[in-house]
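Only one chain comes next, encoded as structure tokens, the form predicted on its own.
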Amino acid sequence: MSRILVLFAHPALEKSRVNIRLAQAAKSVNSLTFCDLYESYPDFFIDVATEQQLLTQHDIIVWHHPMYWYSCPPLLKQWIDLVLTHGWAYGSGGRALEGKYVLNAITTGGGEMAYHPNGFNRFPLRQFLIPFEQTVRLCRMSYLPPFVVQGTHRMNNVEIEAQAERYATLLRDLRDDKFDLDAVGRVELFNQLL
């Protein structure tokens, strides 16, 4: 059984019907650690030692966030900048996270076609996630395909519930080692395996 840490970051959660429900779905999964970064660090003063200890205690890290100006919300970026330190996570002697797995669980307001070379955002979604993937690789971890919920602005309650259940299923299946994590990289999105 894999130990999963979900690091959730949403700066305006009260405005997000979808992320509220996805967070609830994640919290419902037994034997999973869920950390709401904006709740834990409203002043942005991140306890680096505590966060590093959490990372060492888990096998799979999920960065759960909305696509926020083609990246992540600022507190998650600050978390990455401060917690993944040279000599600990990467660089000379930095092997604390070696062998762990990371994936993004993200939401986008725009639909799938908005993230297409001919779409509004001009690039496929995975291209916007390259900095996350390279950060993971620099820290000697493996980057898994993202789980993505797109078109959230137009979703009805039935669609939201279906996506929340898919997310919970993914987290349970990851916890229960139902995937060959070294082989899942062949898909663009984890959604394709659910």
Contents of the next structure:
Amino acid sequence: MSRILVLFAHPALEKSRVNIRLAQAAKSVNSLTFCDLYESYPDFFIDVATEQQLLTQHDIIVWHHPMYWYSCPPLLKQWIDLVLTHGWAYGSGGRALEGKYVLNAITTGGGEMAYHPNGFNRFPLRQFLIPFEQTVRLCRMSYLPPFVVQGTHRMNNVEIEAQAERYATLLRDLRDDKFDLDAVGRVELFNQLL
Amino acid sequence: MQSGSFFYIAFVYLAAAVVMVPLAKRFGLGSVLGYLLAGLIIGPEVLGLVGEERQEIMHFAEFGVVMMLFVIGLELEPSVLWRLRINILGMGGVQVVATTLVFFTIGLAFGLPWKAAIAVGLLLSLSSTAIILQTLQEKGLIRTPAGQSSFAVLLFQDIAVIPILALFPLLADASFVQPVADDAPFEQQGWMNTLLGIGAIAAIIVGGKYLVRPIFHAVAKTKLRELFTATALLLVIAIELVTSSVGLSPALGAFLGGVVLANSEYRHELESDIEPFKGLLLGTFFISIGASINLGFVAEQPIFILSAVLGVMLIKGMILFAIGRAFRMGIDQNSTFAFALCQMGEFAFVLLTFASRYGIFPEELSGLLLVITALSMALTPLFFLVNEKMVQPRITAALAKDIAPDVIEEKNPVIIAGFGRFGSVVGRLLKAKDVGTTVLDNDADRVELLRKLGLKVYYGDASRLDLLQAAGAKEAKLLIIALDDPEQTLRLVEEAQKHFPHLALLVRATDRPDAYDLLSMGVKHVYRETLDTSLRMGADAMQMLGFRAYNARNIAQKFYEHDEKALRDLADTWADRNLYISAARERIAELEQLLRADGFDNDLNFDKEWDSDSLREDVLKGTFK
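Next up, can you give the form predicted together with the partner chain of this protein, since the form predicted on its own came first?
Expanding to the full complex; the earlier chain stays at the top.
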């Protein structure tokens, strides 16, 4: 059994349609740690020691957030900047996170077709996630293919519910070690394995 | 118009006060001097508008002193009184005994019989509660160490009057035939007197504790305001009657009555009911003192009398100063203390009447003492002025010289004026990052404590130019003003802007009107002391009701920006306001204006951020490409 830590970042959850359901789904999974960053650190004053301790206590870290301007909301970036310190997470002697796995769980307003050389975002989604992937690599962790919920603007409630259920199932299966994590790296998106 | 009629006398007194007091205040002389001058002018020596009835009026007006002590008692809780006990017994006791001894010796040297010399010593040891407390209050000095010590000594003197009055008959010359005992009660035997006195005090304490409150409760229920005033007056008059019938000082009795009621729920009501009567009577009292100054007598031998007055005041002042030193008062406070208490008091008039009744000393001496007493009281407000305008600045300059070297050596970039609950937090924050700060504070106790803790804190009124200079205002970059008193803040801002224009000012404001004043003076960095905390509380309340933490903070932050902007917008109109709107009505009007503005103002739109509705609409319509 793997210990999962979900780091959730959404600055305006009160206006969210999709992420609020995904967050609820994640919280419904047993033996999983759910951390609501904007609720914990509304002043962007992150408790680095606590966050680092949380990381060492888990095997799989999930960065759960909507895509804003091809990146994560600023508090998650702040978290990355402050918590992943040199000499602890990376650099010589920085081996605290070695062997752990990181998963991006993200939502995008645009649909699958938008992330295509002919779509209006022009590049595949994975390309926008390269900074996250490389961050994970530098910290001696493995980057799992991202779980994505796309085309949220057009989603109706039934579809949203289905996506939430898929997300919960993914987290449960990760917890119960149903995937060979060292082999999943070959697919583009985690969605293809569900 | 009949010259002796009540209305005529009232007219003369009131007119004199209405003309002279504003004039005196206009010239910075204080109300007491205004009243005294008014009295002098209408007195028999100048205009002669008042006649012999002035003695009677003075005795009646002395009741104002009783009322004043009642009001002071109301403001002093028993615990505060207990804290002052060392000052009362120590300073007061030493002052009365030492002053009496010195003047006793001088009296003997001038060939007075020892009994008369004792009487003169006792008489000269007392000071004027009425003038001192009125002046201290007017100048806002009552809570300073000097004010508290003055008060303690005066309180002891008021207590000392009781045994002194009992002692006077014993000082009578044996050859002098005692007058037939009239209604005066002091001729009773000493021990009987003491017993009655204790009984009266007990009656005041017990009555105040158990009787007065139910009575006021019943009266308050009638909801007739004038009845409440009547009851308050009745209470003070009852105390006066009880105490004077047993030979106690009514002032002391009233003071005790006040202290007993200090914790009661009717305290503020009582205070505001008695206040106007107190003020009027005290004014009348000062006027009658002014009127009783016998200028003709002074004119006969002006140099002798003036040197006698100044000599007595100098000796009293020196004794007071020595006491202040012994009790470790700072030199600035000690100076105020000595200047305040160096005159003779209203009790001297009473004692002089007694002395002549018992023939304790010759009539000429009695007349001389009367003039000295009245003149010394009249001089007191002037002495206060001398202290304020000439002595204090020199002391500050001298003290500043002492601190100047190490301050300037440090060349601290920050000066903090006021290290109370506000300034101390700022100071601690800056100290945490080793920002060099020079702290100025005018609370002597606080300065002493902070210095003991190893902080560089200097005593003094920061609005004084010389002290600012000594604190290194020329080299500093920032002046942080966190004083408790808004008026002092304005003075300091003015001084700093005039003499140190390079200093960036960060100024604490207590409330909106205060902030308006500062903004209109051109201060850019104004900090309303409770704004941030209130908004934080509001945000926490929202969070507890289910708002997202980040959202609640954002709303509070927006509100803050909006409110600061509104403050700056409204500051311009502030100066044009009608000055005569009462402060409370102004507050309410202000609040109304703010609440209305909040509702319609566009910059309070909380809902634009992270709103994807328009984007979504665009996508769904297929218009977003």
